[in-house]
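The chain below stands alone and is given as structure tokens, in the form predicted alone.
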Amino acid sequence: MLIINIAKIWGIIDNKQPKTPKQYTPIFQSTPPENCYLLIENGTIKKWGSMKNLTLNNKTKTIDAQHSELMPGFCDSHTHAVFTGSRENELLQKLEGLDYFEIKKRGGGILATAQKMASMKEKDLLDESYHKILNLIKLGTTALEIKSGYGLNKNTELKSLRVINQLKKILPIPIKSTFLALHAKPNLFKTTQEYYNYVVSETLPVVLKQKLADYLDLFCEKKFFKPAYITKLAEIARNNGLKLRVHTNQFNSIGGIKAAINAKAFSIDHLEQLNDKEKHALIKDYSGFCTLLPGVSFYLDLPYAPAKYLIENGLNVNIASDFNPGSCPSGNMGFMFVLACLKYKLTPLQALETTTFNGAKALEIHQTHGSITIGKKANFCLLKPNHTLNKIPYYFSTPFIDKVFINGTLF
């Protein structure tokens, strides 16, 4: 397939494996070509150049271009889309003014979602969240990272776990799963530690006997989980060789930074609540991911996490989505773009880095997605004609993508 009269081409990395400064330069060519073409061979991207330079083949399939803007899909590395039910109730306590703590008192929050989950047969649940994920991938989501966790028992969590295995099979894009062991207490346990014991014991071995998890995960707050479960997850995903994800600094800074960096964590995520001492820790012991998720600030309003200043300073920053029933009921990484331009107060070249080629670093699909270079799937997205990258964040409101491809082929 060839794509003529492509306005520019945004997203081109040369080197596939690009080298992380200490200082920010751009990943991404800062001026993109102009008037070009791309052609695709076998899902994978082939060549690119400019149309002055273009020898046309008759027996090529050609897609006109019209002159829109090119861009690599989006790479979403955070969230939680296998769920069931809405939670819009919550909004309307919200709007009155109770906060995320004092919904869940009242039986709200993640262990409302969970009951819901424990009654939803396996079949449903696939075909629901088969739907979701295909308005995802219309939006311009061509990789996905789906985590369990609201199932809070044994049988529920691992009915998730295989749902999202089976989604990436029947699914055209690549999909990481991540057993978010820890996630929030049931009533049924009387303390943390004793979910933890349950957790260990019943329903650990059965994901990594059975290979449903490519991640741990946690949820490290005030009244969920203490720094100490960082730990002892983490030599968990150790010996077993899985990679440790961490919720934390969400809601409250209680020690997560500090433990999560310590036990090497292979991503730091949310990052709302960071004070001064917490951001030079990750300046000089952090290698792994800052995983920011601008639509839970949004959605809660809460403290935007200083993803310019993480950036600046060398560190590993990607932007997810978070798209979950509760904090975040929105998987458009279109808006979380937006949100990174305005609130993070990113350039658009740096808002499509950290939502792309840095997300697809975060699913460890970098080598092959995430970027416009020879040689890696040829997922990415035409916008809508007479839209450009830098209109994106100023027409804040205005649908943006024209058309998706995956694996070459138009979705």
Second form
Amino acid sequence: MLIINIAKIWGIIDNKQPKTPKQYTPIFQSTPPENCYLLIENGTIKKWGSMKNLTLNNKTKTIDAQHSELMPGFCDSHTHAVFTGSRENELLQKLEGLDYFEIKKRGGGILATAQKMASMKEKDLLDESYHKILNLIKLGTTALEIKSGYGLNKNTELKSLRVINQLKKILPIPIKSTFLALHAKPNLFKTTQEYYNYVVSETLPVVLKQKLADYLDLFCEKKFFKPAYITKLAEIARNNGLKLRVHTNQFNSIGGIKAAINAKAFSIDHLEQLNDKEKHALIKDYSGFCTLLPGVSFYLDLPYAPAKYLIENGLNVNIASDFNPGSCPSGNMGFMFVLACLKYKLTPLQALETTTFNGAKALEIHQTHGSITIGKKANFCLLKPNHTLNKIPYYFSTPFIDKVFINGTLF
Ligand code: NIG
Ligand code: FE
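The form predicted in complex with N-(iminomethyl)-L-glutamic acid (NIG) is what I need now, so please give it after the form predicted alone.
Entire complex below, previous chain first.
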């Protein structure tokens, strides 16, 4: 298939660019080629070039981009997209002045979603999640990570993980599955230690044996799980050939950064509350991913993570949605792009890099996805005619994704 009359191709990586350590250098070409065609063969990017040099072959299926811009699809490396129900009642409580912890005390939060998950039939959960993700693909998401963590008991956690693994098979985009082993302590257990023992002795062995997870994860936070659990889970991950993702510093700084750095966590996520000491420790001692979630700051009214500072100091920053019913009921990566510019103060090019290629790196699929590179999967988006990359944050509420291509096929 051939796409003609593309105004600009964003997201090109020609060859492996040497990364200057500890300082930001653009990943994508900052002056993209204009007035182009793009040729796709067997679902991968075969070639692009100037329209001037194109000789048309009648047999090739052709789509006219009508002078719109092209960009790689979003790679969303942190979601909880397998859940049921909604929690708008908590938003009303929040509007009356209650915070996340008070809402939790009154029976809201993660436990409220877990209750709804328990009675859900596996095939209904699959169906609901499948349709949620189809909607995300229409919004430009072309790769995804999904966590369990709303089960909180063996059966429901395994059910969620099986659903994620089913989604891998039936959806056309790459999906990575994460066992969010410690998300919240169910009331049944008196202490977090007791719950940890249950998870490790009951649920985890099945997850490992059935190879249901690509990563492990936990929620390190006051009234949830202490940093010591990062160390414990990291050891389990290491012993079983899995990598660790960590939710930390969303509301409070309680030592999660230090523990995650020491544990060599693959990704440290959230970072809304980051003190100077922690920032310096990340710069000095951390070479994994900082996964930032601007939708959470927006929805819960939290500070925005210091994205620009981290990027300029050479950290691997990627931006994800955290799509979940409690702290970001939106998986729209286009909206995260807008927040990345308007709130993190990233340039549109940096917003593009952090929501696409860096996301692919954080999903370990960057050899095949995340940029416009010959030989990579043809997963990309055409912007609406008259919209441009630079107009995305300017017309902040205007939908800008026109067409989405997955493996070279119009979705
Ligand atoms: O990533 N931080 C912990 N977990 C989710 C929110 C969970 C919820 O409130 O349902 C998050 O923000
Ligand atoms: Fe999360």
